[in-house]
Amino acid sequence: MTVLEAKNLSYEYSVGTPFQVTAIKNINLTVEKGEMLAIIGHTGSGKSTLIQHFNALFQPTEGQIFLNGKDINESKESAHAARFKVGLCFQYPEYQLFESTVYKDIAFGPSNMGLSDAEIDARVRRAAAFTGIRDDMLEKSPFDLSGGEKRRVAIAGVMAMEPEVLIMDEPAAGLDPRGRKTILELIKNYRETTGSTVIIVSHSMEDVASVADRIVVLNKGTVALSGSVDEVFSHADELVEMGLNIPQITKIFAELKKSGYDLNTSVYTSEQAKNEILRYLQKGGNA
């Protein structure tokens, strides 16, 4: 079932000026209920412009955005409602923290939804639990937390609105390997537990491979590729031409295959690599 759709979507910046530029052009894209979709592309490919149309932050130059079959831009009321149904977590969201306590920051979104105090409290605590924010942290200042903790508080603030679609722009950007793993596992757990639709925007092939059901590749403002992880990553040469690349671990397995080892090259994560090597050795392959 389609929950979100972009139909013939185009957007131009600075229309009518010498600086007019087309950011996205004639994009047609559907997002299915409950799926984990990754949108990837090099810097300037149109990723951030596209996702800001999904909750009516941007108004299309041409085309439409449909949420559950309804054009979100048909009225001010529908656009306002879309901003609660489609939650958007920007890159480096911790820079947007501003309240005096962690609790108040997480509660900010739900407080603007006209909910009761009891429901706001329940949502804050559910979101905090999802993101690993302990109860004893809720009354702390968010500015006293570590960088990774701030990131989780900011994400919790979007999750607390309990949107139908959660969009995350480079959710693991700037984090160390442990922090990246924590954030990605958090997102997977949220999706599996709630059944929500999740869209991740990233340029990290490793991150995308570890979480996505489907990948959409943007290039020069248009959809260049779309399909499963295997389908998209099989176009390695095209991805490189677009300024992207397949994961390093996939390159290693491709080289091993060329060297005569009977290994599956559809390996994108360390866990997949471990399992493939064990499979090979159990078959009696040479170490």
Second form
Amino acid sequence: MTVLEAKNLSYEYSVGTPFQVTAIKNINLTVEKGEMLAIIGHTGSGKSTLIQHFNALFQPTEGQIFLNGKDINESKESAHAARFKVGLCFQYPEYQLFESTVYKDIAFGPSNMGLSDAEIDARVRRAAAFTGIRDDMLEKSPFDLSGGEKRRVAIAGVMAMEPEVLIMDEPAAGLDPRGRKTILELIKNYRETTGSTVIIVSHSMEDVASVADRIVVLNKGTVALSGSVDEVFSHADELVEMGLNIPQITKIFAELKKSGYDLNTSVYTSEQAKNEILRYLQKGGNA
Amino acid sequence: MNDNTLISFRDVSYRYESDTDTPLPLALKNINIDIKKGEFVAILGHNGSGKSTIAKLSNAIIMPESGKVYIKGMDTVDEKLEYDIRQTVGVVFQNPDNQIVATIVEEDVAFGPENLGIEPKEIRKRVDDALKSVGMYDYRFHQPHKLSGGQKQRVAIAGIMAMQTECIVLDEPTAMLDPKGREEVMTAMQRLNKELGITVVLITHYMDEAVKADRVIVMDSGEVVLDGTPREVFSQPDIIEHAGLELPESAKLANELRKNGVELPEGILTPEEFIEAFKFCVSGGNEK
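So that was the form predicted on its own. Now I'd like the form predicted together with the partner chain, please.
What follows is the entire complex, opening with the chain shown before.
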């Protein structure tokens, strides 16, 4: 079932001035309920412009956005409702923390939704649990936390709105390897537990390969490729041309395959790679 | 410390100021690091391990709580030397948008040397040279905010180069960039180091960038836990893991395979090395 759809979507900045620029052109894409979709593309490819249309922060210059079959820009009310149904977590969201306690920061979103105090409290605690924020941290100032913890508080704030679709722009950027893994695990876990639809925007091909069901590739404001992880990463040369790449491990396998080794190249993590090589060696693989 | 030493940390400790009465823990604990002229050093460590603190101490943005930081022998606490220190070590930060000051690329690059009071003719030459060395000369009349992230970072690097600093410290310069932008910045840094002999200190979360350095320093909770060539450092998987880091992908794979009885040599770090070792292993040692 389609939850979100962009139809012939175009957006131009600074219309009617000499600085008019087309950021996205005629984009058509659908997001299925419950899927984990990754959007990748070079800097300036239109990713951020696109995702800000999904919760009506931007109004299209042309085309429409449908949420559960309804045009979100049909009325003021529908645009307002989209803000809560589609939760958007920006890049480096920890810079947007502002409350005096972690609890209040997470509660800020749900407090604006006309919910009862008991419901707000329940949501704050659920979101804190998803993001691994312990009870004793809730009364602390968010500014006393580490970088990785702040990031998780900011993400919890969006999760607490319990949006149907959660969109995250570069959720792991700037984190160390352990912090990256933690964030990706908690997103996966959130999706599996709640059945919510999740869209992540990322520059890391490794992260995308490890979490996504499907990938949409933007290039210069249009959809250049779209498909399963296997399909998209089988276009290595085109991806490189677009300023992207394939995971390092996948590159090794593509290279070995070219040299005549009969290996499966749909390999993205070192764990998958190890299993594939062991399989190959066991059947007495030779060049 | 000898004449070749450009940056020297002697028993340096540092603590950030707390908003409350309870002092924060030490961000750096008694660290000793010497960086020689011409070296390409990568500094790795988890968030909060003290990496950025090292960058800020290196050009007198902050001063040690105890111990000394010397830049070519100049003590960074000496205010009279601040100018000379910043002309020796330049810092490039993570977010390129926070470092661009002018509306035209070449004016942005000229900003540093102009503030040093350098002759206009000399500035012209330095700006052109700097833009050429980072591969951005063709963009000299462009507006910086319309460039890609990788291009903006290269303009920021050119701005430091135009001040002719002997050393550039980069604090996670590629964190916000796409794969191509990362590649561009890495290539520019390697060229500056190899061709112009500029000392480069690269603070990064990317293990595959650290592999390209001459030397890798690993920080954990404010202390130096490893310091050596990439091959030495990445042959200590337990310490790397404990520091919240991981091995480069190719090294991780080779390690896992060795644990499963596949005969691969130690010290594999790059995809090229892995491919070569794998071919050799499969051919039973007959193929090079």
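Superpose the two forms; the largest set of C-alphas matching within 1.5 Å is the rigid core. Residue numbers count along the first chain shown, from 1. Just so you know, these numbers come straight off a predicted model, no measurement behind them.
- Comparing the forms between these two forms, the C-alpha position of Ala23 differs by less than 2 angstroms, with the core used for superposition.
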